[in-house]
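Shown next as structure tokens: one chain only, the form predicted on its own.
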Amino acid sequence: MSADENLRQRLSSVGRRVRQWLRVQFSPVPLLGWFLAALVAVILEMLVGTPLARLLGMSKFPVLFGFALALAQPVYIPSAIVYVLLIYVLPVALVARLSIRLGNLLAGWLMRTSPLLSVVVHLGLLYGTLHLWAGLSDYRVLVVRLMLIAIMLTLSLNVVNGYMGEFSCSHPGFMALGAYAASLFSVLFFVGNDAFGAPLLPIGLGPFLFPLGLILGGAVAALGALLVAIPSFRTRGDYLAIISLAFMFIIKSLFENLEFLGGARGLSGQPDWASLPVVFAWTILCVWTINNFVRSTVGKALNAVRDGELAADAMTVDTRRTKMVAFFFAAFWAGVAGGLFAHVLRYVNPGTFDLKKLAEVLAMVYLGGLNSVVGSIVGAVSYNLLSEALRPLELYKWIIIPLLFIMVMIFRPTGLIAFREFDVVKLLHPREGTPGHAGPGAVEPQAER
């Protein structure tokens, strides 16, 4: 055996330990444990995050875990590191460990009482985490709404592209639609300008009717979705991307003429209704939604379709319905993400729904994995954070980025989760093994009479 290889096992052996010890540490620790440990981080942020930055010589803490810091300044690496492992690594590791047996018993008595109580809570944990932590900088408010709009984005085109199999390349257009009709919305009757003059409604109450806004435009999303659901039903594959393709070409063209609208310079005076809370119950709503609806019968008729239309359709699946139905409800969630993206960047120009914006939402998808509401997640979050950690390389980060890609297609060819189900009442419960744990659907023991 030569050296080199005898290292290759060894360091291979090493890794391995590494994992099981890992394994053995953390799996006993529930998902409201790992909630609390990053809650409990972001405080310890918000408390000494300056004061130790500036211990550590940088004049501010970094923004996005020290990494833009890092490759904006490769000076400051040493102290982004030991940054990150002082306010992040070491506090949500020993609070993880720490909170094991109160965090179980916790979990397990949420779920005893009531399914929604623990579900909220977790929610109300996850978006406390959140809202401190990008509460802390204007920049990183932006990164997590923008974060959460394409995790909308990325599962919406997962429906087709992914639980039905067709290959779309529509949904820059549907985000099109919706982003217009939802500005046209808000522009028309609350804010005005000088091409539809002076506002039709006191813009006191846009915030509440802004959700109508959002609906508006998802249902003009889900209507232009006719153009791309109706040839499916002749074509597939390579033909359809075709179709979609020119869809969005289409969609882009015709909102570049549209002088009303702004034509090619865009449409800007959106009101700056998409806040944090907004986009963010928007996203739990499409994610709840979305899974609920691949693991209904319908969800499981796009499963057949795309494993054999012929086979469905001997099946007695409706496989026109099923089609109509799938583009539809895709449609509608990028156009309500679409409508979303327009308020928080308070314009809108067709420019941005191109080439780069299709190329953007497709590695998304198959970066997270195909047929997986969790790999859907997964994929839109590390792409985001992946893009603006490396934004200030300029050039170079869109020739590491297509790399990372390569090296994720040839080691995980079907993405990081794939064809894995978003079980909720599952992720809730407590830990096997430990305290509290009684399992989905375990019934509790009875007293001795």
Contents of the next structure:
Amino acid sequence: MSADENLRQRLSSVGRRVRQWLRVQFSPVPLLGWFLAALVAVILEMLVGTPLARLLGMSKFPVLFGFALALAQPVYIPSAIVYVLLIYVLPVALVARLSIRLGNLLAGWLMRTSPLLSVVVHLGLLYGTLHLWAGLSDYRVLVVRLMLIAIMLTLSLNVVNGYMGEFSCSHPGFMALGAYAASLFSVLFFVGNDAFGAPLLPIGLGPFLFPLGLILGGAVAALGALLVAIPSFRTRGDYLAIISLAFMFIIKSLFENLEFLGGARGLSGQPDWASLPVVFAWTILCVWTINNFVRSTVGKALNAVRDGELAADAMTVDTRRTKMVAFFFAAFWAGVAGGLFAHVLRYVNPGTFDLKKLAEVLAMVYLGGLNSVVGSIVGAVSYNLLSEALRPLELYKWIIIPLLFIMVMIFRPTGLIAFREFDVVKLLHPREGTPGHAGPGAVEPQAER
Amino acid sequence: MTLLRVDDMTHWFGGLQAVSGYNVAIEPGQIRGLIGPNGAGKTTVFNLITGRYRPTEGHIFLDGQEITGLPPHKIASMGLGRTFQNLRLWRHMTVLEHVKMARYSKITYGLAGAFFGTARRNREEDDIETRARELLELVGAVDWADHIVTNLPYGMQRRVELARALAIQPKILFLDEPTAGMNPEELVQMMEIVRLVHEQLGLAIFLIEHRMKVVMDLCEVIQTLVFGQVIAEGTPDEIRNDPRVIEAYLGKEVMA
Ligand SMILES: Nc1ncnc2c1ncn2[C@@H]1O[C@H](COP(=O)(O)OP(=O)(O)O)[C@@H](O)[C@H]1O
Ligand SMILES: [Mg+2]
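Could you switch over to the form predicted in complex with the partner chain, since the one displayed so far is the form predicted on its own?
Every component of the complex follows; first up is the chain already shown.
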């Protein structure tokens, strides 16, 4: 018994020392360093990924960090691990560690020159990395685009369920409105079909006017939000949950019965305009505006309304307007995400926007963490990766994922990264001479719960 | 001109007449007290004037304008700040965010500024922050500015509520038992702060208090409310010696 305890103690002390060592080694790495390192790893995979995979006995490079392969054919587990170590983990760690001086110099220079320039360079690096990584397989392009769309959905729902503290279920409905409105825009004006006849405009104009279609999708979703908001925000209470749930079902059956939009069969023929750069740009715009909003005093009024409506009212906050604006804003982005979604799949049908979709979006919000932009990004990315990685397990996936969620809810009831402020400019600063300083993402110390 | 005037205000909660025939007139810069036993209806008077409840009867005027029935946020932005008997702070927000929030109705950058982080928005947020820090300095809570409010000691939380109410730039400040639950040391500090705020900002103050010492020291005129009715109104000395007050309320304390 004491030997057992001894061992456990020694293990935990080793664990602590390893963590300590990692912190000392890597905490001075600026975000720029991590981005550079990721780019190097991706270029490495482009150059030697396939030969290395063959060498390790695999037929081609593992497309999603080897998860799918390892689960489908467990004999490949060692190969997949070695591959991930050699292509991703070691290069990233090495480049990040070795580029500390250079990275910090560069990050400092960028920041001094202009914070905007720094943001642009970081985004450029991030996009470049994603582009090259995804470029190696069509499957990756699809996964990345759907993941970015999931970020938009999760973040916009977090505005209502997290920042505002109400429980809304209408996001699939808003998404459907956006998806159909944007699809109608594309098909009616630029493609044409049996129902609508010949296109009204030359298709060459399409990609340039596509943003208008997406904004239209967002606007239609926001209009739909009016139907939910007016009855729900009259008085305080749990009306929103019920009304928004009803709304979701109404929208679904509405589209099932609109024959000119294909009814239950759905609508296809959307042009391939939702390319990776387009989806990426919209996601950045979404994250940027939402983060701006929730960090402004106008946006923080949502927290005040959530944590004490009476006090908010007495401090001049127009609580009804605050809730309405946030709700429309969230619906707008869900609509835009829906429009992009329809153009990624190039097909849309009402069955997509059902309870399962709702469960997914809610799961991403609560997994990532309420009241947190980083949390929503982390939630959406990890849920999507997990969901793709576990795909070979088929039915068991739907046992494992809920179990994981239950674990998260037990050990971190507010989600992975809740109540955290996302200060982008601070994140991009160099990290010289601050060993022990918290890693990327950690910004203002805010209490949990 | 009278800053705040209430004419014949009556309020029923179902069958309970919580306030009946209440009148008050407060001049700019005046400190006025409202005392009375528990359940007398003092907080209800505040809630009626600040718009939380609409009075069953009566009229309320702020700065010559009728405010009866207006929503609370409108009344507040017209220059009526308040604190609460039981603290009402926002548990996830920092002290600084609390004080900044009370500038809500004065913000001019609008939704475009909020969404797109315009230069104007940054400038305005900076201005609000400077002003908020000044107010926190005034109440002696500036060292806590970046802390989550729930991590503060109780007395400090009361000061934050006061600073927040001041950020509205009120013409009149309603304080509902600002020293409730405080120890003697905190109480003396709070009274000093209230006096300081009154001196520096020159606003009128309407104070509900339970502890005699506080009202007697601070207020120029005091009303005594019992079962929703004003039974006496006068200077601290008059109130102290009024037999009806002694009987209804002060009795035990004065004798002791
Ligand atoms: N919202 C309400 N609904 C019903 N009765 C209330 C409400 N608020 C206060 N009361 C009642 O009105 C009376 C006066 O309460 P209150 O104004 O809080 O007294 P005080 O502040 O003088 O202690 C009490 O009897 C109380 O129970
Ligand atoms: Mg009271």
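Positions refer to the first chain, counted from 1. If you superpose the two forms and keep the largest set of C-alpha atoms that fall within 1.5 Å, you have the rigid core. Not measured: the values here are computed from a predicted model.
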At a 2 Å cut-off on C-alpha positions, does K426 qualify as shifted between these two forms after fitting the rigid core? no
